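Next up is one chain by itself, shown in C-alpha cells, the form predicted alone.
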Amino acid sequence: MPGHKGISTIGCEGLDITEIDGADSLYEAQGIIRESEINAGTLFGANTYYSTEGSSLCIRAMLYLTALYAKHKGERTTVLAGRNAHKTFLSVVALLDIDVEWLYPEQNSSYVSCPITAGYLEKIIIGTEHKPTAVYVTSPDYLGNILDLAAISAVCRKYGILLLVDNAHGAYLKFLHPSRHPIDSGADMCCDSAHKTLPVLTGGAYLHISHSAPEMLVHKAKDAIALFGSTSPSYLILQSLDCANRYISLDYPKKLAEFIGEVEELKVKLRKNNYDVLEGEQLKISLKTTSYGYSGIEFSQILSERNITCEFCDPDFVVFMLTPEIGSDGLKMLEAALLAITEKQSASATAPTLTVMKKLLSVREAMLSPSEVIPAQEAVGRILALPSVSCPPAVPIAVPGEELSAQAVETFKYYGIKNITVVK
C-alpha cells in the first residue's frame, strides 16, 4: 500500500497489498481472486463471491439483486421479512426504497428470534394483496434457532418467490453430515460471515447464489457487491478467505464433527446441573440465565472475572459461539467456570411481549427525515427514525417509521436503551 510501503509497524504490512499487477481486483476478478472464489464455490456448492466487509455487504448485494429481479419482471420490490432482521437490512431497504411486510413469530419469543413456519408463511403469502418478490429470514439467529428452510423454500418455490437467508452465523453448517446450509435447503441467495465460525479475519464473508437461482442474479452479482463495497478491499482479508478454502478441504468436516460431539457432551452436563440450555445450532451454547437465578448481564460479568467473554448477553440470555479453534482445553475451561456458579432462585422479571406497531412512514421516509435524539422514556407516540441498537445483536426492537407504543418504550427500558432517534 502507498501509505506504509510494506514497512512494518504491526507486523502484517508486507502482506497488505493493493490492486497491483498479478494481484487481481475483487470487483473485476479474472485472476487469482476469481480462482479462489471458484474454489470456495466448489466447497459450498454454489456461485460464491467474497466480501471483505462482512455479511453486511452481502445483505446489501442480495437486496439490490432482488430489486433488479423485480424490475426485470416489471414489479415493485416487496419483501416479506422476519422481524428479527439485522439493522443492515433496514439501511438497504431505505437506500433502495423497498417495500417491507414483516413476518412476526407465531409465539412469544426473544426479539432476536422469529421462529416462523412454512405453514404460517404460506398463509401470509395467500393473504397479501401483491405477491412479494422475496422472503428474507435470519437462520441461525443470535440464540441459535434454525428455521426449517427446506419447508420454507418449498413454499417460496410454489409461489415463484425468491428465498434470501441471513446465514451470518452458519458458514459451518455446510460441512455437517447432512448439510444444514441454506443453499442446500433451497435458498436462492444467502450470506455467510466466515469470520464468525471459520478461521478468517474480521470482515471475511461470502455471498452465495444457488446454481438453480435465476441467471441474472449471478450475472449481476459482482456489480451488486461493487455498488456498496469499498474500492479498497482488504487483501489481508481476501488472503484469509483463500486460506480457509485449504483449511476446509483438508480435515475440517472430521474436526468439526469431533468438536461438536464434545460440545454436545457439555450441553448434557449443563442440563443435568439445572441449566436451561436452548435447543438449536451445534456451535452455540445459549443459556436462559433467568431460569438459573441471574440476569444475562450479571452472569456475563461473573464469567468475565474468570477470563471468559460471551458473544452476547441481555437481561435473559448469554450466548457462547464456539469453534474447533477453542479446543478441548477451552471447553473444559468454560465447563469449569459454568459449573462453579451457584444456582439461585429463578429471576422473576420477564421481557415485555412485543406487539405490532402502527406504521406511519416507510423505512426510507423515516430514516431520511430530520430527526432528534430524545430519552426513550419520552418517546410514546413519536415516530422512530433510526434503529436504536448496537451490535451485537443489531436487531431492532422497533423499526423506523413506526409509532412507538408504551409497550415499545417499556421494552427499550428492559433492554437498557436510554436514548433513541425519532423523527422531528
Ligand SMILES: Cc1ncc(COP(=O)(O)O)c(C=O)c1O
The other form holds:
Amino acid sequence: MPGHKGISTIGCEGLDITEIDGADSLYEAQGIIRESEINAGTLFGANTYYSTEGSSLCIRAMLYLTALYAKHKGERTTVLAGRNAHKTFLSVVALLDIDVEWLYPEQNSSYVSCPITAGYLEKIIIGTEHKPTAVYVTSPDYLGNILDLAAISAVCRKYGILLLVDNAHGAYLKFLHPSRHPIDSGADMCCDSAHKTLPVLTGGAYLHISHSAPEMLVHKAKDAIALFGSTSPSYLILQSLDCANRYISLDYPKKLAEFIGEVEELKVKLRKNNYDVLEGEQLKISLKTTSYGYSGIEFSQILSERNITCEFCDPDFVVFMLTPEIGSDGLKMLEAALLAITEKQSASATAPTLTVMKKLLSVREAMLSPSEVIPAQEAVGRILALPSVSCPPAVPIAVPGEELSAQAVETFKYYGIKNITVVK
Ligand SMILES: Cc1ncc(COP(=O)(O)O)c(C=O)c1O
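For the form predicted together with the ligand instead of the form predicted alone, what are the coordinates?
To see the whole picture, the full complex is given below, headed by that same chain.
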C-alpha cells in the first residue's frame, strides 16, 4: 500500500507514503512525526498532537479525554456546552453517552453564535444540580465572535471544571501580538483546524493540551486520537503540518500582522460605504447584508458572478475567511467587488428567535432510535433524531432528542432546511 505505488495520476502520489521504516507512525509516534509534533508544540506553547482528520477528530478526542477524567474522579461525565456546538460534538456525545447541559446565548443572536460572559457562566454553574466535568465553547464562531476566554477560564478554574474550546477557526490567533489563542487564555484543551487559517492541506489539525492541564489528559492524548482516527492517516497532510512549522517560524507573525492591517483598512472603507461589518476576528470579514438590502444568499450569488466565493452565507450574513495567502491583490479584488455593489433599502425579514426546546430523549437515545425523514414543515411535536445541518456551518438549530417547537420549524424554513430526520 498505497495502490498507486507512487505512480503519478494527480501529481502528489510520490509524497503519499505510509508507515514505512523511518516514516514513523502517527498514533505511536516516536520518530520524525513526534519530533514534528514537539516542534508544533513549541510554537503553540502546548502539548500538541496532529490530526489528519480535522478538528472533528480532535473534538472526539477531547470529549473522550474528558470522559476518562470524569471516570478517574468518580463522576458521571457532564458537559456544559455552548449551544452553537459543531455537529461533531453531538456525535461524540452520543457515542460516549455524555450528559449535556446547554448554555444558551445571553442575548438574541444568530444560532451560529453563542455570546456568553464569565458572569453568566458562573450563575449557571452555581444553579446546576451536578457540577459539570467540563465547559465546552466555540470561539471564534462562524461569524467571527471571540469569547472572553481569560475570564471564562478563571470561572472554570474557580470551580475545578475543565475548559474545552473549539478553536477550529483560530489557529492563527496564537501568532497575534498579544496572542489570543485559547491555550494562552487558560483553556485546558482546544482543537485548531490548521487547514482553515494556515497554509495546510485540508484535514490537517491540532489537538492542544495546556501545560497546566491535568497530567492524565496528556498521557492519554494519543490513545484518544487513535480511538477515533483512521488507521491510515494521510502522510501528505502530516507533511503539510510539518511544513507549516517552518512557515510559522520564518516570518508568519510579521506577515500576518501586515495582512491584518490591510484587512482593517478594508473594513474601515466598507463601513464608510454603509456596510454593516461585524466586530470580531481579524481574519474574517462578516457582513450583515440585510442591512445593505440583500439576503446573504443573494449577495453571495452576485459575488460568485465575479469569481469570489464566500466561506459562508445564510439569509442574513456573508462571511469571508481571509488569510495572508490571498495577498494585497486578493484583498483589492474583494474590495472592488464589494464597493461595486449598490446599497438597497434594508431587507426586512428577520430570523425567528429560538427558544429553549423540551428535551424528551438524550442525544444518544435519539440518535440510536429508529427514524424517518419527513418534510421539516410537518415536524412540530416530533422528536429530532439527527442533527439536520449541512456544513458550513454544521451548527444544529435543534438537538437530537428535543421536541420540535413551532418556532424551530419556522427557523428550519427561514434557513431553507426542507427535510429532517425524526424519531419514528
Ligand atoms: C466551529 C467548527 N468546529 C469544528 C469544525 C470541524 O473542523 P474540521 O473540518 O477541521 O474537522 C468546523 C468545520 O467547519 C467548525 O466550523
